[in-house]
Amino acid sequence: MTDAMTETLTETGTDYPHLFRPLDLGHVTLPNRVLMGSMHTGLEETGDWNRVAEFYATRARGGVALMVTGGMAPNREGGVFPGAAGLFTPEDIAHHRIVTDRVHAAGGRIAMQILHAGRYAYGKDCVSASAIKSPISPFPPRELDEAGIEAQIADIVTAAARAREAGYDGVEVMGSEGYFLNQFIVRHTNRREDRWGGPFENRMRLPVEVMRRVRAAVGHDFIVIFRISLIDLVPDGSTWDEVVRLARAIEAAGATMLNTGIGWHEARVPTIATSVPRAAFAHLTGRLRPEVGIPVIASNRINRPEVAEDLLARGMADMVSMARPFLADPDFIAKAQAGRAAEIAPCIACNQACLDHTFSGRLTSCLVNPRACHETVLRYDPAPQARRIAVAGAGPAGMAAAIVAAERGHEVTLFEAADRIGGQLNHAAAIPGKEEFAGLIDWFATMLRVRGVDLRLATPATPEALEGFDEVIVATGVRPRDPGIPIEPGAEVIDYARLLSGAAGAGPRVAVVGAGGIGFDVAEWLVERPGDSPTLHPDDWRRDWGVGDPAQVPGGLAPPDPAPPTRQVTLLQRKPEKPGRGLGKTTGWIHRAALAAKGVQMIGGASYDRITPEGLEIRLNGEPRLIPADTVVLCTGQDSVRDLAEALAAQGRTVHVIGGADVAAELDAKRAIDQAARLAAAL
C-alpha cells in the first residue's frame, strides 16, 4: 500500500476505510466504492415517474456512489417482456429526466442499464445469434441476418445517446446473464458460421462493436460500464482465456468499468439465493482484476459492509455491487459510514418479494422492508398524537409493528411469552442455507433497542396486563397443526417446531409428512451435516453444485459431487402433484434439486393410514405401502394462536390481529411484516 493510499484510508475515519475510499474515473470521482446494481422493479412500467424518481432518490440520499437502473430495452423485440420500459420517444426521455434530476438533487449519480434480452425476451418477436430456444421461454428466437445485427447495434447505441440526453451519468451495457450479447459470445447459443460466429474473435465481435460505437456516441465524459460474464454455468460456456480476451477488448473499445455477471438465468446452479455463500464468486473478480487496467466490480451475495470491506482490502475488486441490499435498507451506506452498521436492515436473499415478484409480473418490494418501491405510498410519518401501544408476540409481525410504531413516536410495549425474540424466524435460522435469518433476528433486536421499545421477555400478554393501553396489537403467531393421523404405541412422532428448536431429535430414517416450505426446510435440516452448512463453506458448496473453474472447464460447469446425506429421508404430501410446486418461483427449483441430490424420495398423492413403530403406512393410488421410518416429522400446517384476541374481544375491547395469528396459511414472514408495517403506519 502506498503512503498516499494510507493517508486516504486514514482520512475516511470509518470502520470500512477501503469501502469509503473515493474512486477516480477521470472525468468524475465517486465518493465510495459501492455500486447499487441493476434490479428490475417494475416501477417504470407503472408510468408513475414521481414514484420511480423517489425510489432512486431515496437511495441517493442514503449515500450510494453510483446506481444502475433496471434494464431498459433498446427496442421492442429486445424487451424482457411486452411493454418493457425503454427510451423510445421524446416523452420517454422527459420521463427519465424526472428521475435523473431528482437523483442529482439528492447528491447522487445514476446510470441506465441497456438490456437486450435476445432469446430471453418473452415474446414471439425475440431474436438471437441462432434460432435456439431458451429452456426458460416458450418462444424460439429468430436468427438475425447481417442487416438485423446492424439494426440491433444501432438501437443499443441510440439508447445510450438518449440516456445521456435524459440526464444519466452513464450507461451499463448488459453483456452477461445469458442475455443478447452473451448469446453471441458462447457456442451454447451461437452456431453461426459467418463473421459473427465460429472462432472466438468472431463471437466476441458483437459486444466489442457495441462498446466501440456506444463510446463514440456518448463521448469520453460519460460512464460506460460493461457487464461481463465471468462464469456462465451452462454447457459450452466461455473459457477463462475467452473471458480475459473479451475483457481486454472491451477495455480497448472504451469501457470505463467492468461489472461482473455470474451465471445465466437458465443455469441449474443458484447464484443469488440465500443458500449461496456470501461473495461466493468474488475470487473470479480477483482473478480478472490484474488482467485489465480499468476498475472491476465484484457482485453476487455481498450484503454486509464488512464483506465488501474485506474484498476491497484484499484487492479482489475495485468496487462492489450490491443490489437487493438497497431494497432492504436504502441507508446502507450512510449507516455504515456513521458507525451504525448494526442498524442496517439485512438482505437475506430470500427472493420472496423481489425476484419472485418480478418473474410473476408484480411490483418489486422487500420482505425486510415493505417500503421498498412503495416510498410514496407507505410512509412512516410522525404520529399526530403519541399513544400507548401494546404488542403481544415478538415474532416478525409483532417486532415490525413495534418498531414502526415507535419510529413514528408512539410509546410501545412488546410482550413475548418466550425468553427470546424471533418467533418462527428462529426455526428458519436453524435450516442449513438460511443462516441469514439469524442476522435478521439480530437486526430486529437492535432496532427494538434503538427505537426505545419496552421489550418484556418471558412475559405472556394477558388481558389484565394490557389494561390501560390505547391500542393493542395481537401478533401471537401460530402453533403446528395436528393432522389427526392415528399413532400406534411406540411410534416416534414429532412436529417441526420441536425438531428445529432442539427439543427432540430424529433417527436415521425419517418420513416428513407435508411438503410445503416447512417440509422442504425440515428435509434439508435432516440430510445436512449438523451445524456444518455448505453455505458457510464455499468450497463445499461449489463441489455440491458442480461449480468448477472456467480455466479448466468451459463455462465453469463441473459434475456435482454432493456430500452424502446424514439420514434417509422421504418427503410426502397429500396433493397428487410433484412436491414443491408451491415453493417460491425463483427458489423452488433450488430446494427440489438440493434434496434430490441428497437422495430424498419425494412422494405426492399419499393418503396416511397410521404411524407405527415401523414407520408410516400410506396409500398410493389405493395401494397400501409402508414408508420405513424411525421418526415421523409432522409439517402439516399451522393453526392461528388467537386465544388472547378472543379473550379481549369477549371483553368488548378492540384489537388489531396480524401475522400468523390473523392468517396461518404457510409461514409467510413477507405478508406478516408488510401487514404489520402498514398497520403501524396508520395508527
Ligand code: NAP
Contents of the next structure:
Amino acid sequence: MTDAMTETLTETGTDYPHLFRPLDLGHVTLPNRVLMGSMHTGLEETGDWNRVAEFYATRARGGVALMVTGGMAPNREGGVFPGAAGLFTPEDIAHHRIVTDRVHAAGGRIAMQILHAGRYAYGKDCVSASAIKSPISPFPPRELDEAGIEAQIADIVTAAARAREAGYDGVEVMGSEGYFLNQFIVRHTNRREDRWGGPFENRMRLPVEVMRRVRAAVGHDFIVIFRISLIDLVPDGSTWDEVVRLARAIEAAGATMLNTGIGWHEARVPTIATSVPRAAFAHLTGRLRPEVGIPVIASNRINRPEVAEDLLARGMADMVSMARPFLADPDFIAKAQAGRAAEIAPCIACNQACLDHTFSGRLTSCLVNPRACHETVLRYDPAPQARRIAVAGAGPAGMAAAIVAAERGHEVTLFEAADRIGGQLNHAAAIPGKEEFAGLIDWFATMLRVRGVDLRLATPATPEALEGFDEVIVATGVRPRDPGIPIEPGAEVIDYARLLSGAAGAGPRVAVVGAGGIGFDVAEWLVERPGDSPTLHPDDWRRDWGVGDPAQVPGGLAPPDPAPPTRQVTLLQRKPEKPGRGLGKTTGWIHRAALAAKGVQMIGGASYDRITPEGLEIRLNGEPRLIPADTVVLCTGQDSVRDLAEALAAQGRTVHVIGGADVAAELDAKRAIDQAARLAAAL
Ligand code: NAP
Ligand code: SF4
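Please move on to the form predicted in complex with the ligand, as the form predicted alone is already shown.
Following is the full complex, with the preceding chain placed first.
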C-alpha cells in the first residue's frame, strides 16, 4: 500500500517514528503499528471470564494497537481439542462481551481469531479436504462432501457475525499454519478432484469463499484479517505465485489486512524458537507487500521495538505482530513510547511457560513474567509496611525476588559473590542459539537499577552481613554435581560451568556425560564455530535447516545443508531411553534434530566405569566400550549451594530459601523466577 493511503507521518518524538505512526484502516485508525498476535492461553477454558478480560485489558492499557484472541472454534469438529473455546451459543456471546467491554474501557481494540483446525483437531470427528492423517495427530480426518464444506463455511461466517455481536472490533480468519483452510490450499493435504481441489483456482476457492461471505456478513466497518501462509515448509506446499494469487483474491474478497503465517505445525523447521533468527521470515512479508493494496503484517521472532521499527522503516510491512512479547511485558508499547525500552521485559522465545504449557494442557504464563495470565491472582501490590530485605545471590531467583520486593516498596539489598549478576543465566547466554538470554540479564540489570535495589557485587553474603535486616532471602543457587566417576591421571575432565565460562577448553573429540537440558546445550556449543552462531546469521541458519525460497521450491522446503561440526561429540546418559525425552515439549525436537544434523552420537543406557586419557570407558548392555575422547564434559545435574542457609539456620535465624538453593533437581529459570516472584509478592 502507498503511504498516501495510510496516513501522514506525524511527529511523534519517539525513538521509533514508524512504530508510532497511526494506521488508517478506513472506518478506524489504529494508534500504532503493533498487533498482539493470537495466542492460546487456556484462560477461556477455565470459565473465569473476569480473568480472561483482565488479561486482555492489561495489554490494552499497555498501548498495543490491536489484539487478536486465541483461536476460537467455529464449531465442535473444528476445535483444536475437545472442549476448546468457541462462540457457539448466546451464553458464549455474553462471556465474550465481558472481554470486549473491558478492553474498550481500557482504550484498546480486539479482534477474535476464528480457528478451524481441520485435521489438526484432536478428536475423531475432525474433517478436512481429503482423508489424509496429519503426522502430529492420531486421528484421520473425514473427507468433507459438498454439503459438508458448505456447512463449515456457514459456521465460520456465523462465528464472525457472533464476534461482531459480542463487541469485537474484528476477526482474524486463520488461513495458515496448516489448519483447515490451509489444508484446502495445498496439494499436500488436498487430493480432491471436484471444484474444491485440483488446479489452484479450485484449491483457493474455500478461503476466498470464506472471506467473501464473512465480509458480506459483518459489513464494511469491521476489521477482517486473513492470516496467509507465506511459506508452508511442508512438501507440496504453495509456490510463491500461488501465495500472491491467493493474497490478491483474498484482498478482492474483502480482507482489511493480511497477517503472516509461517510454517505448518507439522513442519520440521523451527519457526518461533529462540534459535530462530530475529525477524527471520519478514523478508517474505516484504516481498508480498507490493503485490497487494491492503496492509500486510510481519510476524515471527520480532521481540524488540528496534526490530519492529527497522522492518517498518525498510518497508517490509505495514504492521508487526508480536504475541509472546506481550506475555513477557504487557507494557511493551507504553515503555517503548516513553523512551524506556530498556525496561521492556524481553521474551526470550524459550516457550517454557507458554507453548510448552499450552501443549501439556496447562495454563499459559511466561518464564520472565509469572503474572502473565495470572493477573488477578498474582499481584504486586504496595507493601503495607516497607521493610529492609536482604537477598543473597543475583541469579534469576535472587534478582526476581529483589525486583518484585523493591517494586512493592521494600528497601532491598542484593549480595552477589561474583563480580557480575546472572548466575546460571550466564551459561545459557553462552550457548549458540540462546543469545536472547543475554538480553534477559541486561533487563535484570536495568530493573535492579530502576527499582533502586542496592546491588553489591563481589560481596559474599555472610551471616554477619545479613544482620539487621527484617527479612533474608537465600538464593545462592547451585553448583555442578560431581558424579564420582573414577578419573585416571592425565584424563581431561571438566564440568559444564568451567567450559561455558571460558575457564577451560575442549579437544576435538568430546564425550558429554549427562543428556539433560545442559548436556544438549553443551553439545550444541561444542559443534558450532566459536562466536559464530547461525542464529545471528540468518542465511546460514536457513541453509542449515533447509529453508528455501518459495519462488524456487514449493513451500520453501529445500534440502537441509548443515555446516560441518567443529568437534566430534558423543552425548550419554544412564537412562535406557533416547536422550532428550525430557526436553521442552515444543523445543526438544529442535535440539535433537540440530545435534543429529551435526553427527552427534547419542547413547542411552550407559553406565560409566572410568575416564582415562583415551576417553570414557562405559558399559552398554553389560558390554565394555570405549568412547574415544580428548575431553570429557560433565553435565550431570546440580547440587544446591546451602552453606549460607545452613549457617543461618544454625544461628536459629528464619530465612526464605528459593531457587536452586531450595531444590536443585530439575531447576530452571522458570521455576526459580516464579518461586521468587510469589515469595516477594507476599512479603
Ligand atoms: P538434568 O536435566 O537433571 O540432567 C542431568 C543429566 O545428568 C541427566 O542426563 C542425568 O541422566 C545425568 N545424571 C544425573 N546424575 C548423574 C550422576 N550421578 N551420574 C551420571 N549422570 C547423572 O540437569 P541439567 O541438564 O543440568 O539441567 C538443569 C536444569 O536446567 C534442568 O531442569 C533443565 O530442564 C534446565 N535446562 C533447561 C534448558 C531448556 O532448554 N529448557 C536448557 C538447559 C537446562 P541419567 O540419570 O539418565 O544419566
Ligand atoms: Fe517468551 Fe519464554 Fe515467556 Fe513464552 S515463556 S512468552 S517464550 S519468555
